[in-house]
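Shown next as structure tokens: one chain only, the form predicted on its own.
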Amino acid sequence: MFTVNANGAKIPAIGFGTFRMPGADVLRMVPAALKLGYRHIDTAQIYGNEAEVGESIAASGVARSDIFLTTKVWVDKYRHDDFIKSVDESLKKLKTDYVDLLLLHWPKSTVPLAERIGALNEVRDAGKVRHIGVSNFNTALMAESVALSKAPIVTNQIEYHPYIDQRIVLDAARKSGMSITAYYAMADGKVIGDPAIKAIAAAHGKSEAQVVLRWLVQQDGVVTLSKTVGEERARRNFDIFDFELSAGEMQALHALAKLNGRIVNPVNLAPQWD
């Protein structure tokens, strides 16, 4: 297992996504992750089965300090009270006294980013969240967040896959010492058959898959995010550290970037895209 070095933060380099997935699979998965040998767990406010993923942290007979946790504040709670009181909820469902990482969902809001910074560092300050980041975020807003915080960010989670270039956000983030953790890394299954990423899976006898996790986390600085329901799929998609694209792989990967791939963009969420 791969980690990634982040402003302080020690993040697993493949973590177990929960996005959309009801409570029963989330029960079912989420152990089963754990027994795999997945140790980092990532779920959100909106997904609404925090609940279900601490029941399974605390029954997994993992322990709490092995496993890197993630949870995301939705935009509706970005005032401060409403802020504090929705992790201090987060973490009575997640039944732990801490989270290892807390983000801001999406960028767009009315409530100013120097009262949802403050209220990261204030949840960060009292012992509640160990480290700090964003989600969805352009350059322009990191590099306020990195003004603002008197506390390292130490990660911008994005959607990123073969089809989307993002070497902009990439480059800004190793400049300020931060991770990119990638999400929709499988481009909604559109990676599944296409014939340039099947050649190179072919080559090394993985599947498609399994070559788009391994060009995500062998790219500097990159964490991504795996989700199924599936445990023989969990199980494939953890094993992607015994083998290495070459250079020439790895760019004939970032050449199937389109202008048009950009899969996530709610536009009473998102930013200004770079």
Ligand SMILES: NC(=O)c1ccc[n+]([C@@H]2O[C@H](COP(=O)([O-])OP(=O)(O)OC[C@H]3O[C@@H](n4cnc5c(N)ncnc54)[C@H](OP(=O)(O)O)[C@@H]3O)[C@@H](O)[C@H]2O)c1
Second form
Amino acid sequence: MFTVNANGAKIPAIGFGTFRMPGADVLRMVPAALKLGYRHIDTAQIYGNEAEVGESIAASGVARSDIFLTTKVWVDKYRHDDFIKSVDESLKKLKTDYVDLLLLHWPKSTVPLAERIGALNEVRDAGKVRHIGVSNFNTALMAESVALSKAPIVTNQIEYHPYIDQRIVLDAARKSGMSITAYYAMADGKVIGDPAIKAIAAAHGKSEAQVVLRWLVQQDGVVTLSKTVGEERARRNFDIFDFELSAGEMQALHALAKLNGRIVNPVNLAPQWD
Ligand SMILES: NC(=O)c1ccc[n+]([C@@H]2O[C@H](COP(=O)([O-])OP(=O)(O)OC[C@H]3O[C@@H](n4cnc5c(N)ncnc54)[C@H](OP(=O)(O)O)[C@@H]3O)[C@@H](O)[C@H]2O)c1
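What about the form predicted together with the named molecule, after the form predicted on its own?
Next comes the full complex, this chain leading.
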């Protein structure tokens, strides 16, 4: 497996996602993912499954120090005192005394960014969090966060798949030593059956999902998340480190980007995208 180094954080290049995954599925799939070799788990306060993620990790037999665990603070917990309390609650549910990465889940809020970045730094200084980051930020907000933060910002977790052009955000992240963590890699299932992706997959004896995940982790400074409730899919989605896409294939996948390719865009939470 690859590791992405970003401002001091060593992030396993593929993380197991748990969005829209009820507790029972988490209890089945997170242990299965860890057994398959995943060492990066992504959850969030709003997913309502931190307790099951924590239970799964604690019972997995894999050392906590070998797992890169991310959670995200929800927007209604951005006020300083609520923020600190919510992180303590997350740690309790996750059955751990630290997370490897803590993110601000979405940018839009009436709470000043300085207060939120200050709270991220405070929990980091307290040892509750190893690294801090943001999610769904545009480049202006990324720059503001970097300027406001004492500790380095290690990632911006954003929607990224072949139908969306994220070059502007990627360039900005690379310039400040940050990584990009891709979510919605499957573009809500749309990459499956895409003729161009299918052709590249056939040339490598791989699936469309494997090609897209490989395309993501083969980009400098890019980490990808992958979610599935199927063990066989989880195994295949992790099996992306034994082949390489050519420069032409990488470019062909980039060329699938469309102007209206963005899927996740909640008006009450999202910024003005780049
Ligand atoms: N920061 C944010 O705002 C944000 C937003 C969205 C997501 N995320 C994070 O990113 C993670 C990944 O995003 P996502 O949940 O949308 O997942 P995804 O990895 O893009 O997968 C989306 C869907 O594709 C299906 N799938 C997975 N592997 C497949 C394969 N090999 N062949 C065919 N279909 C496949 C899965 O269905 P089955 O489960 O039925 O297999 C899954 O529901 C989330 O779980 C979450 O941790 C963060």
